[in-house]
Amino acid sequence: MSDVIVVGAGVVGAACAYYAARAGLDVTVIDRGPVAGGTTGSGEGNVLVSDKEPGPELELAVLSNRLWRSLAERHGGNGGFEFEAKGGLVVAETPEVQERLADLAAEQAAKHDVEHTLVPAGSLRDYEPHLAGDLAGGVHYPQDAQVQPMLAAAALLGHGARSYGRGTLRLRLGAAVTGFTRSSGRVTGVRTTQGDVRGGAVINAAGTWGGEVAALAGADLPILPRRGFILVTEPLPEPLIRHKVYTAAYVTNVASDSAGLETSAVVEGTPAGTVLIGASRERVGFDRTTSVPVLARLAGQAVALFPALREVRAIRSYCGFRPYCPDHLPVIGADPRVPGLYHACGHEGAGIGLAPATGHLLAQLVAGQEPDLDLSPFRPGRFSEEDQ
């Protein structure tokens, strides 16, 4: 019997698990498939502060980006999953836009101690020098990183399976689960497709479905999935871009309710030589299909922003789903509902870069410990109190 399990084996997932271990719990990590097959696996890997307003995630942001900086730092320099602090430039095409650029920074200082630069027009191409010259400015914010989301998520589970103090991490792949066990309506395990596996506390960390998960233990989370794709270019011989590089119009869109069709141009480079060229978000249930169309307006908004990007070919693409919750924010902590149940989902395109802060939070959590941040804004039943 395990103190906790967690069903997901995504980067969220992995990173309770990690957290878990190192505060001295037995964690059994499930999933039905591999590791970071699901949402983790379509990530770009983003550790962003820049694109959130001021709140509660921007303050879990903050908090996740220097637990990723000492993950970095802990496990060899870049932590074996090839953390870059490349800093994020955010850029705005008129003078109007620029100085909503310029409020929002300031109000992310004040609030949270972001750090950022304003940068004029005529300086951008010191911080890109390959950038488009009919920019009328941007912010430069260098606590904006990358990481590679797929190693990110196997080398905290790695980490984490190595023990810490008494706390020790097994996984189990290929395991669906199915339901959970229950002693005087408190969770007690989940059911599986390779059998029932006992837990002293269950977290959800399933991400796009972590709202199916919710269900079979008769909770209601709204997480609902939203499409985006992302173009691949061929390895560049030399650097092209060197910081991660978007619109403002991106900020916008990750704030949108909007089920339809939204994109905005996202540019940066990798350390394997590509470009990854985002970012678009619809709502199409669980659509696979490659559509032409949109990865058209992204190749085209990519090469508006950096010229030089016409003459690089696209190999590939690929797309993914975030888990999209009606507010915006995560579903982190207990749930009322369902003794025993707690839930690490909903981060929508945000979930690599929160990472760390969510399972670290939630690991103080099911310790007995008093988390760090006050997670109340992301509690799991606040979406049934608006109903009441």
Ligand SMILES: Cc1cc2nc3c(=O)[nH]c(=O)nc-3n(C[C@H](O)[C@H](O)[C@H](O)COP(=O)(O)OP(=O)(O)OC[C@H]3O[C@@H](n4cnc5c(N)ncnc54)[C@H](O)[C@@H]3O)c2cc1C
The other form holds:
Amino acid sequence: MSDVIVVGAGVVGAACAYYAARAGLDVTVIDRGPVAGGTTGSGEGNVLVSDKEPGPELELAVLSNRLWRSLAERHGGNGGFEFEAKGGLVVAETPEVQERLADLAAEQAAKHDVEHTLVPAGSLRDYEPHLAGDLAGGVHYPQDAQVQPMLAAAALLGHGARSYGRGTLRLRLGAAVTGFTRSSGRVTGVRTTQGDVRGGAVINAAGTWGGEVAALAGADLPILPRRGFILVTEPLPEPLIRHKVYTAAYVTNVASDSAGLETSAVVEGTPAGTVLIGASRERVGFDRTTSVPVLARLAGQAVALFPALREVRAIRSYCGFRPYCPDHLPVIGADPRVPGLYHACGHEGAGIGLAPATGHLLAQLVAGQEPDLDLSPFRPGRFSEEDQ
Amino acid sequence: MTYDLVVIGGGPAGVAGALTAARAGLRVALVDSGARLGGQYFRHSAVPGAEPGLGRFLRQGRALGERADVLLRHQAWSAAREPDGTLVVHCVTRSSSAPGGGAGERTVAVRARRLLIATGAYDRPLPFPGWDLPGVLTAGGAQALLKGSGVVAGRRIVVSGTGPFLLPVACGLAGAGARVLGVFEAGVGLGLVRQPLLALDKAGEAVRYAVGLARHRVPYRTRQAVVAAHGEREVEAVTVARLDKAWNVLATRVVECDTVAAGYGFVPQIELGTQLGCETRHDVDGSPVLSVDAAQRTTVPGVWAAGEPTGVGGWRLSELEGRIAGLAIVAGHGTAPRTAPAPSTDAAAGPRGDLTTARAPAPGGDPAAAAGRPGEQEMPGEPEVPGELEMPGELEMPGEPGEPGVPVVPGVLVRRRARWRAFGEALQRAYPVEPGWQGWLRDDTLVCRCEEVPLARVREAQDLGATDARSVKLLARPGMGWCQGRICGYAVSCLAGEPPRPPRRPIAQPVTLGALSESGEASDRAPADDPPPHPNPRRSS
Ligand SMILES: Cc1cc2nc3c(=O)[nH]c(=O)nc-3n(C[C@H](O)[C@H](O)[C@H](O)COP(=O)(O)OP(=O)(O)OC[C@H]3O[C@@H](n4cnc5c(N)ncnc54)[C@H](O)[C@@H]3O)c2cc1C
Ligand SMILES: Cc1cc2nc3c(=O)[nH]c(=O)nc-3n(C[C@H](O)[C@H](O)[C@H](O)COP(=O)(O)OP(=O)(O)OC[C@H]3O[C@@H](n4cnc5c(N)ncnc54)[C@H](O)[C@@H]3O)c2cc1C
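What about the form predicted in complex with the ligand, after the form predicted on its own?
Whole complex next, starting from this chain.
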């Protein structure tokens, strides 16, 4: 019997397992599929502080950014997951937008110590030589970074098993959780397609399916899919793009409540030489059908930012389903309705970035310590009426 | 303009389907990425002049050119449905003579009420040490070399793999002046006679090729295969191994050569169908293929498939299926495309599992046979030019779903198709890929050549928790490169211990971002308005 069962071997579940093992707990990670087969396998690896408004999510992001760095250092420099502290560059199309970007950056700095440099139009090409010439300026965020999400999940599980767990971080793949076992109200484990697994606590890290897993325990958790498409280009012989570069519109789209399609180019190079172009946001359920208009729009926005991309070929595209909650905040903490059940899901478009902080704080909670951050904005009960 | 039918693929299936529909008066467009019609078989004629059916195919192609818009050098990268139900095929073309064409690529959207997917298949290679050396080709790639004669003459070529389609390749190469040092068939080879169905007609062809090989003194060896290629900058020699039943190496020898043509079966090209949401099934050899009913309808309304995307069985089967699809499309023309998905094929449900068309013929008094030509021999034989056979009056409209036995398609065609399909399945059964090939690989053998992923990295990914092919790809990158897993996908599935899954390729062919950005224009009415750019996320709403 384990101290903790983690449901979900995505990046969030992997981080929970890693930090729990590091805290000396026995961990079993269960996934119905392989490691990183969920949304972690169909996103990008941006670890951003630049795109978040001041508030609890940014606080979480700043902590997480620091943790990603120390994880990378601790495990061989790039962590085994291609950590790159490449920095982000947000660009503005008009002087008015540039002004508002500057205001936002000032506020992020004042409240959360987020570092930035204002970049006047004339200096943009010092950062990105191939940027379009008609931009009004931008803001450089040196803390923004990148990881390879699938490797990150796999590496955290591996590090957790090898470095801390003394063999106590176990992985059960191909086992779907179908229910919970309980004793006098308290969760004592999970039922799976491969038999029951017993544990002292269960962490629901099932991402976009976190609502379904919660429902198995009779708890309501409003987590829904928000579709996103990514375009991937052919590998370029020379890196064309150094930072992750995106337009100001991205920031509003992230926080938008619109169900309709929103796109804004986020363009970045990867170590493999390809350029990733994200990201669209739509609420269309779990519909995988390719939308040519969405891809066309992403391509158009990328070419507008980097005209040199016009003749570069897109060779593939994929889509994923971000797990979102109505208030766009993740769910992190103990479920007051189901003793023994914890949640770590609903990170929407920032689950890669927020994974280490989520795992770290939850491991503190499960181990009976005081978490480093106030988790109340993320509490699982916040959607129910009793909580209002 | 919106066509009645757009056909993707100009091989025997696509041309037969397009011509059948065009002859009946439908407005038809056919797109193909090649510079000529013909597809895998007729474009690269292996035995120039002597190819059975080639002359007839060329006549069909000419007839099609007079009646339909044939868009060559058009590569379809997406098939989608627009909000009003129209099907749209997005293509890229480089033809600079076309209006608006300049240096770069253009994108062309072809719209139609119905779509026929006839995109054929491509070679299924297996990796082996040295297969990334210049000079190692797929069987189809070697066949393509024949186009420019002189490219081949004087070469010392080894042909290896499994399946009867190695024979025409070897014959063609030998006939064009290459020295074919051997055909190494990893399986049991000309076991055609042991398969009663195969003995019927196909044996004639096999004998022809056997004679051809004998004339050129090409040794044909079964239970042998090329298991490694050697050379500094290009192939200089190969290791040929004697294999046991499971393809484990028993003994080896080195053969000097400068070219290797290898092929281990085919991968049906179905991603345009899966983009549209067509259901798939696994063919006998494990390949995912599109499920179709007796009328070649996929499970997506308005979308038909013919030829190798529904299962590989040679050009005659492809042509028959194309023709049947054409007839069914003609018969249904004028009626609105059905909105409910067609019943999916269940192999156990009888011939193609559909009730709206001819059923299995009862010996003697078969009502469906009346629609065919009386006295038509039922054995697989040379199908006729589409449209020559049937008088328009012999076609009947399709019945309602569930109403049995109203023939859309002459029963004789349906029966021929059943024969050829059985033949194709028997071939797949007779030439399976055995697992021993995995033992030919070394740790540093590249599994994916585009991303240069060696076997060791695949194994590492599995240690990290990749339990299926997709997660192996996510963790180790095989299949993420230029070919999107077309070359390595089968091998990676085998290494991951699962049958190949239907492809997810939202972009079926590379397309420049410039061309892609223009593809949205015509259908830009669909997406909702973008919110105005606003850098401050604290929105009032
Ligand atoms: C297009 C796109 C781009 C993105 N870009 C970024 C980015 O740049 N930066 C960033 O930080 N985030 C990004 N995201 C978001 C990020 O990918 C997600 O927030 C994150 O992957 C969520 O991780 P997770 O571990 O919570 O969920 P998942 O990775 O989905 O893991 C959940 C796991 O739970 C398993 N599971 C579910 N139900 C059960 C069950 N009943 N039994 C057993 N197992 C179960 C699933 O199999 C799955 O493996 C992006 C998302 C998309 C779609
Ligand atoms: C090496 C080799 C030897 C063979 N020998 C024989 C033989 O001896 N006898 C025999 O019966 N069969 C043989 N075959 C099989 C033969 O190729 C097929 O039976 C036949 O060509 C199938 O016809 P089809 O119309 O289904 O597909 P194909 O003939 O392959 O036609 C498909 C067409 O679709 C086009 N296409 C595909 N995707 C796209 C796209 N996205 N956009 C635009 N166009 C596209 C292709 O360019 C191609 O022209 C051989 C095959 C190979 C590879």
